[in-house]
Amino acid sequence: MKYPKLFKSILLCFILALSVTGCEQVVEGPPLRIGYMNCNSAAETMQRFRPLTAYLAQKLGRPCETVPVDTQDFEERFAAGEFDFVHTNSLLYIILKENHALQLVATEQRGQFGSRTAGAIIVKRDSPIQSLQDLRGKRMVFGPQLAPTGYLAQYDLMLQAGFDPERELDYYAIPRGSFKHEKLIYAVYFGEYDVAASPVLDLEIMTREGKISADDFRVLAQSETIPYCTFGAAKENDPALTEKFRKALVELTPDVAVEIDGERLKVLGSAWVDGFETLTDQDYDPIRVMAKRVNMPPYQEF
């Protein structure tokens, strides 16, 4: 059959259009709910992760919902079946894995350690405190109790050094409100506390952003590196769907963008993420060891 030249041109354009847009599936069907752990606030969580959720919806061919979740409420809401996928810190991953068979999907990469991070115990540069033993009778500030590198790692470091925070510190506190990890660092910087349990990543980011100088602090002790924030899947999910979700994450590159409210946004940049990596559940064993030593969930004994 012969086609007019104009028709051939239209047909060629149509084929090219299909080749360009074919990677984005039609989004239809029941929505998938993705629970994202609040770091600072629900509003910030929505702003950070809506582009990632939109990207995942395109890749999965299913509507996806961004649901901010308070850390303390996460286990109860996950157990109630509210979420198909979750984005949590690595300690919460272990809690949900042990108690509710959460399936590991992928681990977030951010900062100098990539998919891993560490916790540090810091003092001001000019502090007379030189070792963990010098903390006796001092005032310390910790991050949230379920923060693996803002509480767990530092508490474990002290116990391993033979120092009991409950008996030997004069006083310790956990700040309230948003930006808790930054508050830890500023609390030492402005002299409100003698020592702080700081995530190494927050020190790195605040230094890069010019909020502090690396010369402002000394690190008394630093934990081994452990997995960072983690995506997990409910055990009821279709394994093929979970694998498709994982593949969509690890294939993300910095140039991938989606449209949100008429604006084209970079997915990784919006989420403050460098990328995603596939780890094994065994990579999380150091956190399990820490949680057992510190008597924390999911291994606490009363």
Contents of the next structure:
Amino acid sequence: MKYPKLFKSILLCFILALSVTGCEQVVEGPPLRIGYMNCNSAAETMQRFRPLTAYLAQKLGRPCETVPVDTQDFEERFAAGEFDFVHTNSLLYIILKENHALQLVATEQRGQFGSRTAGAIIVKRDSPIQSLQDLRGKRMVFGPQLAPTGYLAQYDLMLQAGFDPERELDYYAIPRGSFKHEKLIYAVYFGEYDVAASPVLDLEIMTREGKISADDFRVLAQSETIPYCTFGAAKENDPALTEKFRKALVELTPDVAVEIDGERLKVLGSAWVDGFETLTDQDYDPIRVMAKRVNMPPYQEF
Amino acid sequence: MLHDRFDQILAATLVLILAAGVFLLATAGPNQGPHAGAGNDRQLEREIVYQARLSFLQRRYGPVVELRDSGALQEALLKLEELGRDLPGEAHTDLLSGDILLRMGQFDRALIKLAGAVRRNGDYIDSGSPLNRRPLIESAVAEGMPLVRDRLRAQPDNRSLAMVLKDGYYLQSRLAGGCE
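Having seen the form predicted alone, the form predicted together with its partner chain:
Now the complete complex, all chains and molecules, led by this one.
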């Protein structure tokens, strides 16, 4: 009689162990909507962030939905209560923070500067332009207007150097459509423009991918580093849920994978992210200072 | 025993080979013994490899050092990205990245890169090595660690900073003579 009892105990332990290790958290309840700012296209956003959303759903035990959002529409849609969490660039974070009390959750890490990045003003290596003052009468191409390191940082650099882009450049433009940052780098490379406002991260990635050579360009000026893309939470969220969301992000490691359409995909790799870090709202103050100097939202005055 | 001419030729060849073997053994032996010779050869080989590595690093990373020294720090970082395509995982890329990031005031990122370099190649903290970069690593630790500690005090749950601190402690330990 002694041995069957022992056998039953071992079996019970085995079943318990299986129940703990073999099952993932049950995903149930009303879905959480996560708005992701489009970088290039809605299709690309979906492809990048579906694995991350699936991972978050597992960790939170709630179904989560990936919603691609156009940068220009973001504030209006967020104000309408469409999203529980958002992933935006750092300027949009400040706009939503100041105007709609968005809560800082975590900052994305990518590239040499980790959770921070910078904006650069670049010319071709053999360009006669040697300083910002030499830009007088030249043709310049910027990134999209709400890009912190593709527009704001460079515009601010010029104002700080006593150069008014509105009056002193011959002409400036913003590329149309997707892949704006790549387009403006190529625009300088092929001589369409004399100078470009390029995010340092795009230069880094294009160099790493062999699309450009480090010898092709010269950096005329570069901004201080500022926080990169950011996750925020709506102020109405349960603080415990927001904390769980933050923890799930900062605990992510490169080997974490989820199943999407029958394929195992690495969560960070798919999203083009190295990791997430918890910054403080004060870390975003340099962007606030720039936005005020450049007279941009949320501090714009007419 | 030797029934025919073929047997005789075989026997003569065998004797010839044995004689040649004995002659070679008697004349080719080194004066200092076989182990000392092999040791010298290995040392020479190591020296040749080391010199070749130094010259290789100077040749490949020379443009990065030139850019860095002229103050073109971002261009130097981009050049390192480019080199990373040809030389993935090379410790010298991490070392120079750490150096440049330190000059840019990116202390936490510099500590991560320098710790990566030292993990891959201990020569960077070996005072006797031509690759020794102890002053650089000491200054990164001295300048960076207090800042990282301060930030971590304000944000005790910042895992990324905790990892940087760990890298800093690793460098401190290696500088103090600790092993891997």
